[in-house]
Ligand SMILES: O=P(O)(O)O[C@H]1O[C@H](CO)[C@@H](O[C@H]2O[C@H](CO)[C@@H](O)[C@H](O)[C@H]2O)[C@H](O)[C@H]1O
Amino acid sequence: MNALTGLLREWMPSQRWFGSKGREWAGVTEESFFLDRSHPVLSIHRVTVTYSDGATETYLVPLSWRDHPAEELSAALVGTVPHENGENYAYDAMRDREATATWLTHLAEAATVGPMRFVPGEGAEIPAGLPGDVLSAEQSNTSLVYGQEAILKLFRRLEPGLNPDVEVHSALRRTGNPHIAPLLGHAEIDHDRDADTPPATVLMLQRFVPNASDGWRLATASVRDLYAEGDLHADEVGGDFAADSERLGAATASVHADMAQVLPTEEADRDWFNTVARQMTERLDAAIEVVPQLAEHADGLRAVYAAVAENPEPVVRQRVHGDLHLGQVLRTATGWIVLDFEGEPARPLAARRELDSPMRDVAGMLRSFDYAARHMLVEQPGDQQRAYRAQEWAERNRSAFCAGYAAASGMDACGNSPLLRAFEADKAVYECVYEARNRPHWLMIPLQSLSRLTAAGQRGEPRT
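Atomic model of the given sequence only [the form predicted alone]:
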């Protein structure tokens, strides 16, 4: 193992974008090339990790290099590598502002550098020459904001094939949909050892959305306003969020409609319903091993899933967002923008590109409203007054979202749909596993939701 590979093996597991924390490494290999030989030197590394169970993952790691330490980059230091005249200092290039303009320069020039090809969007105005500032809140990717002009997302985990985020944004750009940030370009990288393997998407560049507010922050601020007004209902509080929720529902329906227009669709057959029900049941069985508290809901959940297999409602499968929640939307002065169409990054790329029901996205947003309403109950789980008000806020905003979706789509998104109920329940089961592993004190939120979902399913009632 060379010095750089050893450094990467020590450094990568501590990065937020590294998705396999805690897994035992059996080996690691690294392939690299130079993207820029000016100052600082910028190199691109494909690091393939082999785990003790035989699985492998490949990550993209850009590094900037200096022949002396840069004090202002101490937090971005990966380590030092010896050479004949001393040491070279390696830094995380996405956090090295001097190294960030290179991406836009190559994209504006439609350059090919080594195995990497830069593909600007047709007619796109790329702000070449601007340095970028890294966003710190992301988990699986790394993004740079270039002034008020553009935002670049670097996909850390590489998989062969076009990333859904690029594919969907490219298709939606043709529709002129007002609820997306236009795609300005992307880059891809060839597989070094197999010409038949499709290139992996490395990055995408979109127009930046200035003066926008994160949906989760707006929604939770509304909940705090409600809790502060002990004698007012949700519709009487100055921070009422229902009008925004209704507009968000309409925006979601608009995006779904345009995705169906420019990307493939297919009528769902009985095999698809059976497969969905079986996969949900399998995920539940696996989740019970992690969260034993799920066992008391198991019979009710299996009944909810079984209803999907017997579901008579017609469903047109299409491309969907795949991971829609309040943190994936921005409110601007003119409306809502939907972000991040790559789906759940932990799922294989092929699975994220499969056709699905738009109700999966609706269910994700309904679960997000429930989280926004109840996350402040975690610190005061016995406060019945707050619990009542949380339920009132959640019902009001979930209903408003569905009303907006129905008005824009002509489809009753919150009717008595066995499929939507099952999608919600499946999402809540996933949340239980996530909370048990990461935030055990939040586990009460999805568990309480499962009580309502299974009870409503047994009575045949709409979700609340």
Contents of the next structure:
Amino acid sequence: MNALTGLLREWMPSQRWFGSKGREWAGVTEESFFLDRSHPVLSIHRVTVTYSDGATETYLVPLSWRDHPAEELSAALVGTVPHENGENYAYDAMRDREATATWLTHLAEAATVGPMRFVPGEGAEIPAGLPGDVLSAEQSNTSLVYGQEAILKLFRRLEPGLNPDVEVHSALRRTGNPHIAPLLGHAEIDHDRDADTPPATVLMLQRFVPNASDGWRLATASVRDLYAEGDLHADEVGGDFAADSERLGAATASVHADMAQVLPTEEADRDWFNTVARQMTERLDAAIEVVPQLAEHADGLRAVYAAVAENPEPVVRQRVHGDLHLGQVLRTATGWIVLDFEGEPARPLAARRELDSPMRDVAGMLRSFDYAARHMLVEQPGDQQRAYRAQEWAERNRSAFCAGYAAASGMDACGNSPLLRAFEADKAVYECVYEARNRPHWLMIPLQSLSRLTAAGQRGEPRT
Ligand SMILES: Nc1ncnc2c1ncn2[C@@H]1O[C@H](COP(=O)(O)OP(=O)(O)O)[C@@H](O)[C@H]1O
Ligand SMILES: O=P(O)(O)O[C@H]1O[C@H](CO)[C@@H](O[C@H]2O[C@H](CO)[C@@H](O)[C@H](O)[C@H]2O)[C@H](O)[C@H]1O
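Having looked at the form predicted alone, could you now put up the form predicted together with this ligand?
Expanding to the full complex; the earlier chain stays at the top.
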């Protein structure tokens, strides 16, 4: 292993975008090329990690280089690499403002650099000469904001094939849907060793949505208001969120309708229900290995999943968002914008592009209302009064979201559907693994929801 590979091995696991925290590394290889040889030099590294279970993942790491330490970049230092006359300093290029204009220049020029091709969107105006500021949000990828003009997302984990975020945004451009941020361009990278493997998507550039707040921030502010007013109910306090939840339901339905218009659809047959039930059960089995506390819910969950195969409902499968939650939606002065059509970051790309029920997304958002309501209980686990209020807030906003979705789509989105219940339970299982790996102190949020989800399933009660 050379010095740089050793540095990356040390540095990568502590990065938020590194999805396989806690997995044992068995080996690592690295390939690189220069994207920009001016100052600062910018190199692109494809780092392939092999884990002890034999699985591999390839991550993209752009580095900027200096021959002396840059004080202002100390937090972005990856490490130093010795050379004949001293040392080179390697920085996380996404946090080095001087290295951020290159992405836009290459996009505007539709450049090809080594194995990487930049593809501007048709007629898109790519801003020029602006430095990018890295977004501090907790993310699976890394984003740069260029003024109020554009936002660039660098996909950290490379997988062959077009990224669904680019694919869906590109298709939705034709519909003029008001609930998405238009795509300005993307870039892809070839596989050096295998000409038959399709290129991987490296980045996408979208129009920046100015003056917006994300749904998580707004929803949790509403929950805080409710907690502050000990005696009032969710519909009586100033920060009631239900009208926004209803509009969010309508926006989600509008995006689903347009996705069904411009991307393939197919009526679900019996096999699909069997497959969904089997996949959920497999995901549960794998999740128990990571989160042993899930075992006590396993029988209840298996019953919820089996009900999917036993009660096939009319479903038109279509492309969906795949990981819809309050952190993926922005509230502007005029309405909601839905972001990030990538699906769950841990799932293989082919699985994330499969046709699915739009109820998968409805379930994701229903889970998110639960999260928003309960996350402040983590610090006060024994506070029964707050737990009751949290439940009330979640029910009110879940119902409002469903009502908005139903009104816009003409579909009773949240009726007593075994499929919807199973999607919610499956998402909560996914969240248990996600929290165990990324935020163990939040594991109790999805874990506690499982008792409610499986109990409602066993009694055949309608969900709220
Ligand atoms: N077009 C946009 N305009 C403004 N902010 C955006 C835009 N796209 C993303 N963001 C901000 O970046 C955050 C992360 O973006 P997202 O696409 O969800 O990345 P990730 O895949 O890493 O989760 C969002 O929560 C939002 O705050
Ligand atoms: O990084 P992504 O936005 O693609 O999604 C991952 O991270 C999310 C957390 O940031 C995670 O969402 C979970 O936590 C949210 C609160 O932070 C909550 O609103 C969601 O309902 C809950 O699923 C998401 O699951 C994960 O894929």
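Quick caveat, the model's predicted, so the values are computed rather than measured. Residue numbers count along the first chain shown, from 1. Heads up, when I say rigid core I mean the largest set of C-alphas that superpose within 1.5 Å between the two forms.
Remark: with the core as the superposition reference, the CA shift of G176 between the two forms stays below 2 Å.
Once the rigid core is overlaid between the two forms, A436 counts among the residues whose Cα shifts by 2 Å or more. Core-superposed comparison between the two forms: the C-alpha position of R117 differs by less than 2 Å. On core superposition, S449 has its C-alpha offset by 3.3 angstrom between the two forms.
On core superposition, E296 has its C-alpha offset by 5.1 angstrom between the two forms.
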